[in-house]
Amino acid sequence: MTIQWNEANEAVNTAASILIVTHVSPDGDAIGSMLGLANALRERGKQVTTAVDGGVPFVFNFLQNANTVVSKLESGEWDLMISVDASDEARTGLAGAYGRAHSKKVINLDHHETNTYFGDIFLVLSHAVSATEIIYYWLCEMPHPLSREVAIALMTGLVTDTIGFRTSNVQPSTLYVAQRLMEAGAPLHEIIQRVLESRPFGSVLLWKHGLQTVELSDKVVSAVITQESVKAAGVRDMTDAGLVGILNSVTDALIAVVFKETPEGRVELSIRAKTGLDISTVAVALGGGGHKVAAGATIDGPIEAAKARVLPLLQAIAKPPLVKVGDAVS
């Protein structure tokens, strides 16, 4: 589908009130794209509301206007809703559901290959490394100059989703965008330190509980985080605190997955894979989405039932192909 810059610009220009939402259990790209875009649109004189279920994780509170994000959306009407960094409607949670029901038009801005193309106007670029990269391109199209605070938010998403520019989808164009954001005042070293190299003691305690559950079977390494673990660690945000990234570094495994029990008794999956595999197909089949090597979904519990359902699917992907002499890989 052709990216609809003109239609998106027209929608923003004619809207007096705008709602921006992102996906549940938000990461740096979700929060960075939401606040970067919101701050830019406020600079253009727009009335902007930002919302995500549960609010902003504390690690991103340094971003401008993080304190204005609504954690529970229950009132309001908008001319335009913009969904950022969410591949499907369910990922936007209750805030997204309310927003779609009370907005005249919806822009879908996302970089996931599994995007379902919900909404009315599409700014979907699957080759972009982050949603914040797409927002940078959009601001160029408007055009709108980069302020320092907008650049900081956009760089936060770029750093988070590329793990400090170390993922396989980083291209020369990615580094060019980073250069432009630095020129606008985004301190790269400080952002990397804040979002990749700093964590509260509660995160380490959560790892302590999760690592006790680690299992390796058929090239898939897994761990479990229960609500009891979350409470014991004193972690406010429902997150694996980066545990899936640690598991994905295991050389004996091709796929890593963390099963996280939600307060409602469902199970949130964080899945990572080594380059060359495609776990997005499993995530989509389970009602989620994501990228080939980084995906997720939320499914029914309990934990053991979720493991019994998911692990065989991932193990099938991790299983090496059979090779016969004289034959192609099968």
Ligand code: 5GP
Second form
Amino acid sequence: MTIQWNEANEAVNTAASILIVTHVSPDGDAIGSMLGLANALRERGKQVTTAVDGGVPFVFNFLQNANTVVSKLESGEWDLMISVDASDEARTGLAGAYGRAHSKKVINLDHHETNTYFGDIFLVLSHAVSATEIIYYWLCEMPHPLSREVAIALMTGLVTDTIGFRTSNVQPSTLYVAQRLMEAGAPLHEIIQRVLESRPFGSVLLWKHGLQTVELSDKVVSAVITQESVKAAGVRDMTDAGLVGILNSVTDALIAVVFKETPEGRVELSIRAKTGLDISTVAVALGGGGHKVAAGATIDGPIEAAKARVLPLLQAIAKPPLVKVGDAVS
Ligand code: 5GP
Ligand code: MN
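Please supply the coordinates for the form predicted together with ligand 5GP, as a counterpart to the form predicted alone shown previously.
What follows is the entire complex, opening with the chain shown before.
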């Protein structure tokens, strides 16, 4: 599928009102994409609404117009909806469902290989490291000059999804985009500090609870975060606070998974793998999605049933990848 810049530009140029939505449990790429694009389109004179169920996690409040994001979308009509960083319709939550029913057209802008191509116009580029990288290219295509505030939002997505330019999909072109964003005024070090190196004490308490449940079996390391531990840690949402990333550093494991109990009693899976494996197929089979080495899904509980269902699927693919030295980076 070729990327539809012309169709997307035409849709934006002819729209007066635009709704931008992203995926539920938003991360830095979700919020950075939504706000970066929203602010650029506002600079072009568009009437823009942004919405995500539950609103913006406090760590991203420093981004321009974070305080205007609608956390419960219940009214409005738009000429155009743009979904950013969401691989499928369900991921856009209630805000996405409301938006689709009240918008004339939908642009699907995403970088997940598991994208289901919902909507009418596609800006899907699976080799992009973040959805904000695609937005950078789109602004070049428009063309639209990069303001400092937009550059900060786009850099936030680049930094979060590459964990500070450390993932195997980072290319010279990724660093070129980062260079352009820095030149436009995005302070790289400060953004890294804010989104990767800052967490409330409650997150560390969640690690404490999660690490007590840790298990290693057949090259899969796993941990559980219950609603009880979320309450005990006193955190606002059920974020795993990066626990799965810590577990993925275990050299005896090839796959890491965190089972997180939702307030509704379902189980959210955060899965990571060493470079060379592909866990996205398992995530899709479970009704979720993601990338080769970072994927997830939300499945039926309780936790023990979810573990019994998921661990064998992951253990079956936790085999050392057949890569020659130097081949792992692609
Ligand atoms: P995380 O573990 O950080 O929540 O998610 C890792 C990756 O998996 C992200 O790219 C995210 O978009 C994807 N992902 C996580 N949960 C789900 C889910 O329930 N459905 C889909 N489609 N993708 C998910
Ligand atoms: Mn992303």
